[in-house]
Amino acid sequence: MKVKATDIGQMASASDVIFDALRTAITDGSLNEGEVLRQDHIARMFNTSRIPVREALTRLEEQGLVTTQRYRGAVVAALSIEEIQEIFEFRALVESEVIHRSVCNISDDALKLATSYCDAFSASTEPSKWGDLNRLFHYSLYQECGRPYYLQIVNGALGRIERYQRVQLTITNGLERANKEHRAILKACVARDADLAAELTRRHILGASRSLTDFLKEHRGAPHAINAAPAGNATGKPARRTGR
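Could you give me the structure of that single chain in the form predicted on its own?
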C-alpha cells in the first residue's frame, strides 16, 4: 500500500499536548489563580474537540493545579497559606529522609550531574528556568535513594507548589540564599555525610517555606501577586528587594 504512514504511537495525544500547555501556563504564572478555564475556548485554541480538553483538566485537577467550582467550571486552583506550609513541612520530612538514603549509596556520576545543575541554577538569569533547574538539582541527589515511591510522592508535592516556589525564588530574593544552601548540601553529599545533607535539606525547605509564606501574607491581597514578574535590571537579573 503506497501510503506515507506516521507512527501515531510515538506522537503525543491531544490530551497530553493540552495538559502540558496548561500546566506550563499555570506554573509560569501566565494563568492566574482563580482564572476560569473554559473548555470550548481551549478546544478552539487547540483545534480539537472538548474530549481531550476534559481529559487534560481532569489530570490537572488530580495534581491540584485546577479545581472545579459550581457555576464556574474549571478554574486555576489557589492554595491557602496553611496548605503551602503543610506541603513544605511534608517535603522537609520526606526529602530529608530521601537524601539521607541516597547519600549512603550516591555515585560519582550522580554528584557530577548534581554539580552541573547547581552551576546552571547559579548562572541562570532566566526566572522561567529556575524552577526546573532547582528540581533537577535536588532530584539528582535523591535518585539513588532506592525508594521509587518516595520519589513519586516528592514529585507530586513539588508539582503542587512549583508556581509558588517560582515566586519565592524571584520576588523574595530567594535565589542568593538558595545558591548558598545548594552548595552546602552538595558539599555534604560529596563528603558522604548523610546526616548533614539531611539536616541541611530540611533547613533549606523550611527556610524557603517561611520566606514564601511571609511574602504571601503581605501581598496576597494585591492583584496578581502570585503571578507578578520580577523587575529586571541591566544584567537581566531580578531586582533585589530591600529592607529584608
Given for the second form:
Number of protein chains: 2
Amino acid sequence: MKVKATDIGQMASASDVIFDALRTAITDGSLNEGEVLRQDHIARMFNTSRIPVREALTRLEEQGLVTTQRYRGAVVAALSIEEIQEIFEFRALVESEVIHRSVCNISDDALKLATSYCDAFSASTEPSKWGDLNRLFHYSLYQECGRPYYLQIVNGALGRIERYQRVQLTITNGLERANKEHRAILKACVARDADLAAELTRRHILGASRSLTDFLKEHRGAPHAINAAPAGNATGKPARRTGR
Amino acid sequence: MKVKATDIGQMASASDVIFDALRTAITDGSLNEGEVLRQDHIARMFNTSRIPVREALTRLEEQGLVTTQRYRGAVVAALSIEEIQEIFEFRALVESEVIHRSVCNISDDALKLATSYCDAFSASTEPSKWGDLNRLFHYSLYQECGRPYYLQIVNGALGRIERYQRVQLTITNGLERANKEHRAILKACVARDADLAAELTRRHILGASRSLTDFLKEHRGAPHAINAAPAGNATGKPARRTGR
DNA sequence: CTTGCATAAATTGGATCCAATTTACAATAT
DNA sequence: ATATTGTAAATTGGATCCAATTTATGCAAG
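Which structure goes with the form predicted together with a further copy of the same chain, now that we have seen the form predicted on its own?
Below: every chain and molecule of the assembly, starting with the one above.
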C-alpha cells in the first residue's frame, strides 16, 4: 500500500512555513512596524519563488498584521494608540467571558499546567520569552471553555498587540504587577470562583492596556518609534533601497 | 503630471473581484456548503489564470468561509450546529456591547436611516434581500460605537452564519418576530436607553440562534442537506467530474 | 460480480516569465 | 542651488508552464 501524505500528517507547504515565520517575526517584534516586506527578498530567504510568499502575505493581511497597497507591497502594520486600546478593551470583554466559562469545567491537570507556566513566567529573566509564557499561562486557563471560536478570535486579537505588550513588560518593569495579578487569577481559578476569575482577568487586561498606552503616549511622539530604527531611516521619506 | 492609479482610487485587482464574488456567493447561500471549488473552473469564469483565484481562496480560508486541504482543494465550509450556536452566542456578547456604546452617541440621522432599513425589512417580500436589510438595519445602529475593530469582528462572525440565518428567516417565517424585535430595539435607541437596547439585542440574537438551531436539528439528519442538492449528488461520494 | 492493483486523468503547489506600475536617478531648465 | 522631466531600475500582479499528489478508470484475479 502506498503511503499517502495524509497518513503521516499534513506536510507543511512552503507558504505555511513562510507564513509562520513571518507571523512570529511580527508578533515578537523582530520585524519593526512600518518595515517594508519585499516579496523576492523573502523568497530568497526561503529559497522559493514569490508565489508562496504572496500567499503568506495575503494571509497576514487578512489577519491585520500587514497592510498592502497595490504595486507598493506589504508593510508591517502599525497600530495607533486608539487601535491598541480598542483591542485591549475587546480582549477584556471576550477573555473574561472565556475564563468564566472555562473555570466551571477546569481540570486539576489544567490548573497544574497553569501553575507551572505562572512559575516559569515569574522566574524567567529572558525578556524574549515573557510574551510566550504570558500567553501560555492565560491560554492554559482558557482551554476548557468549550468555545473554540472565541479562542480563535482571542488569538487573532492577541497577535495584533503582543509586540507592544512585550515592549511594555520589558521597559516599564510591568513584570511584578503582571505576576501578582496572575497569582490572583490562578487562585480564583483553583477556588472555582468563576466570577472573580473573570473580573480579575478583565482588570488585568485593562490595567495592562493602561500602562502600555501611558508608556506609548510618553515615548511615541512619532508614530512608529518604539524599537531602534533601522539604519538611516530617521527621515520621513522611505529608505533608499540598498543593493541586494 | 501623470495620473497615478491612486489618484482615482485603488483599482480593484482581479483577486479582489474574485474574492468579493465568492464571498457573497457563500454568505448568501448561492454556493452550498460542502461544495468543491475548483481553481481553474473559477478561473475560467473570471477569464483569469488560477493565481488570483488561489489568492481569493486563501483569503476566504483565513476568514473561515472555506476549508482547504493540500492537493485536495477548497470546499465551502460547513458549520456544525454547535459551531453555529457558538458564533451566535459570541455575536450576542459583542453586539450588545457595540450597540450599548453606540446608542450613547447616536445621531438623529442614524436613527432615521435605521428606521428606513427597518421599514424596508418588514415591507420586503423578497427573501433574497432579507439578509442584506437585516444586516443594514443592525449595522446602522452600530456605526457610532467608535470601535472599528469590534465591527470588523462582528462582520466576520456574521459572514459565517448569514447563510443559515437567511434559511431560517425564509422557512420558519421568523420574519414577524424579527420585525417586532427590531422595532423594540429601535425604540430603545430612540429613547437613548443603552442598557435596554443592549439587552434586547442580546435576546434578539440568542432567540434567532435558538429557532435556527431548533430548525436545523429537525431538518438536518445529514450534515449538509439544507438547500436542494445539486443534480446527481445524493450519494455520499464526491460527484463525478463532469466535462468542462 | 466484486476486489485489488496499475495506469491515466485531473487537480493543486510552485517556478519562471511577462506586463503594469511605482520609485529612483540623472539630465536639464529656471 | 532647486525644481522638473524623462528614463532606467525595482517591484508587484498575473499568465503560463512543470512537478507532486490525488482521484478515476480499466483490467486481471478470485
